[in-house]
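The chain below stands alone and is given as structure tokens, in the form predicted on its own.
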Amino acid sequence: MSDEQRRKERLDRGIKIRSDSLYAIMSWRELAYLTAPRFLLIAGILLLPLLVPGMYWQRVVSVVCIYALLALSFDLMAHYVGLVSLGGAFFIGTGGYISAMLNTSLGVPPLLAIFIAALLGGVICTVLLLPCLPLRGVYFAIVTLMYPLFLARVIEALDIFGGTDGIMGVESFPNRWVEQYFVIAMVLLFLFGLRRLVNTDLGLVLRAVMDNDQAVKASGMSVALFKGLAVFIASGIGCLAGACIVHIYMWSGISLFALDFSILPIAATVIGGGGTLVGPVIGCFILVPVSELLREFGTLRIVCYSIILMAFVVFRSEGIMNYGRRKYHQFERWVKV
């Protein structure tokens, strides 16, 4: 057949209707072209606890998972409410201390011990940031860098939770494979559960509370409520990432509020691109291993790891995510005329 009887067509043709989450599928080849990127993802996920070589990297692979579960919190609160969280450190000292008590004082088994850590946590953390929820921009970005900071030294001070020492003794999981294929069923789970949720009539209203709060006022709905919801759920997952890392290293301390769990998400989230949600999670599976990689340069690996982050801040500011996307989207293919 000749060029002239050919031409060439995107492949999303005729598959978006008015906007960008209304499809009309008219064939199996166009539902595989919807579905596939998710199923890679999916797969991909699933099959890398099987395909990394050593124990060592395996726990990597868990790590890399909470992070994960922060950079979603990140993602949610700064790009669907408008409320730049520093807080890492925060969800995670707090569902770790937590989920460690749990567990070593009340002989509560680690996975329940998880959970209630993660709706305990949550509440928690809420309560204590309700006054904040009225700042915005980088007033709300201090005073969430300030939690951790205060705790860590609070414990230090007052000896209590097992001040510096910590608490040690905290039960693991009953195996590597449940460890990993737990962080990596709430990593899934919460990726697309935030996925959905943010395209309800509630993640509507959250996006316009973040765009023009005065509105929302104005519509006779409470800002500080859907604030406080919205905080919920990210503290909540960040504190179950929390409980999850105490239960991988068999122990909880100070160290809990490290300020790499809160600079490290949000660096993921510049590389795989803000709100997108699953630019967070890719962004965390290029990030950690790389840090890791970089441990053998020494102190020059900080100086690696800014060129990176500056080299994908300067040529790829909209993230990896959203650069895909568009390109994926872009493909074209022969067609008969």
Given for the second form:
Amino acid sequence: MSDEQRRKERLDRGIKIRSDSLYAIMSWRELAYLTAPRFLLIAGILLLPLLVPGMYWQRVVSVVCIYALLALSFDLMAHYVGLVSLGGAFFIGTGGYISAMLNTSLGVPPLLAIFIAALLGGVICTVLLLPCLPLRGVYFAIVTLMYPLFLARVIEALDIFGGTDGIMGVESFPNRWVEQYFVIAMVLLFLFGLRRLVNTDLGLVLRAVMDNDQAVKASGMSVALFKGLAVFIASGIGCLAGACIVHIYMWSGISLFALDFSILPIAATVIGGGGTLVGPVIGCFILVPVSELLREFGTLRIVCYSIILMAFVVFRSEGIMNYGRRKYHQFERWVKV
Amino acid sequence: MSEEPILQVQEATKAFGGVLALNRVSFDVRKGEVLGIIGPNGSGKTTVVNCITGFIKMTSGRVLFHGKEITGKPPHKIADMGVTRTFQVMRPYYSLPAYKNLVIPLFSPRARRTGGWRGGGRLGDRNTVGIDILEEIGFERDSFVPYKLASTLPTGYLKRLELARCLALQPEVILCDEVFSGLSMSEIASMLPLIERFQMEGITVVMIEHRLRELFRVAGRIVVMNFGEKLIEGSPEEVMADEKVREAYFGSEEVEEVMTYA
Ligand SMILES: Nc1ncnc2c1ncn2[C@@H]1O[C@H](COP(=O)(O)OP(=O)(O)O)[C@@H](O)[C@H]1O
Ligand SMILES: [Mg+2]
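Now that we've seen the form predicted on its own, could you pull up the form predicted in complex with its partner chain?
Every chain and every other molecule in the complex is listed next, the one we just looked at coming first.
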């Protein structure tokens, strides 16, 4: 049978249909079917710091979580509001500098400074991005890419906020376990929080803004308001990640505006599966350790990286999560056409 | 029906580049009436709706709602005041089921504020309210149609979905841009009672239509447009009797046919 004469048919598993609504669960098996993937993910992430060998890899886990937060922020904007943002570095830098200054100048303790930085940074980033909200696609992406470059040059040229030396002596987390589990808790909180958000009526409106903004306007709602709200949430998460970084490295400098923070979350989203929220997090758990392992290859790292990414784009463009979800929930079989 | 105007369009002018799509068009919409706007393709009917609802900015002229100027307000503010519209090129949320399409307007500040049994939010689950509205607008409640993806619905249902979006907002005015075009005679016949019911519920309706015969059954007054200008305004009989209307652009047989009906 040649390929043209058959096609793949996909059927939802009965258990998937039965367990779509929670009240329909009749047995432990169905309950397990529904909750096992979630449970495995949570347990896996929580146990990871205990399982990895040594402090170096624990630090890597923290960095993974930082990128995971950024990837969540990217996925929310790109796949639920339709704003493709390259603003990872912008958010990281803004959040990082705010938290560092709060801590060094005002003596605010790290855990409090991080939350203030997330809120304040979210407001600042949103205000700065507000004029660009009507822009679409690549134009919005370019603006979000320009801001970090711009801010880095301004800090350098005016020699403010520590100039090229950065801000030293930022207080660290009380100990490495707090650091580790704080960032992990944040990833889990925002992962499940955002998943809940996108399934509420508000989440539906956000998606409507992406699909069909004219109809949203005709429904008496301001498109700019909802885009602004989504950008605030996303940039707040990004700033939180940035604030965590400065307390992990005890230093804030213009390298916070590095392009890596903008690019890697997007690559992780491609690998993990856009629009699933959990996919990008998983993508980070793959990509960041790989990039650590490849560190000794120096610049060849980028080459390996690109090959992985290209392979995914070409062979599994739907990403791990969309693929896995399909296999988990559906039967597949070939049928003759 | 009162003579009091709810919407006033004054000297509305819109130029697209060099093209005058609207040239000093003025008319009133009276509270509670069904006003028809007719005219050949490209005569500026959709542009009038776009100007009233703020989707495009007028070059000059004013629009008043309840005597207060709404010219230049953004579209969502105008919809929020209760001036709603349908789109000639339908704009449902294709990736959502029909009833979920209504959750979005039901989430709007106006729907929450005005409440009522259709309100949603305050009175309960927006999904259920959405299905209620769909039933009201002619989706069979106990069928699977309200649950089908908008992308799989036939034209007739999409037109109804456009009207349902307006209804979800508890509108004062509905501007219908060619809701009957592309529908069969029987589909139109089943939608006409809806328009009559809107009117009985106190909603003012402005209908842009090509189907004159059906329009004249519900519309009390007609505005005729041609080349971006208002040609004449009056009752269906007056309008159809007018030489300019008859000769300028309607096919004479069609006018005869409609006249015998009116
Ligand atoms: N966005 C636009 N840009 C340029 N010209 C337009 C635009 N919209 C409408 N027009 C022009 O304005 C005129 C009136 O169009 P329209 O209001 O859609 O007519 P109708 O709805 O009566 O068929 C047409 O000549 C059309 O080409
Ligand atoms: Mg038109």
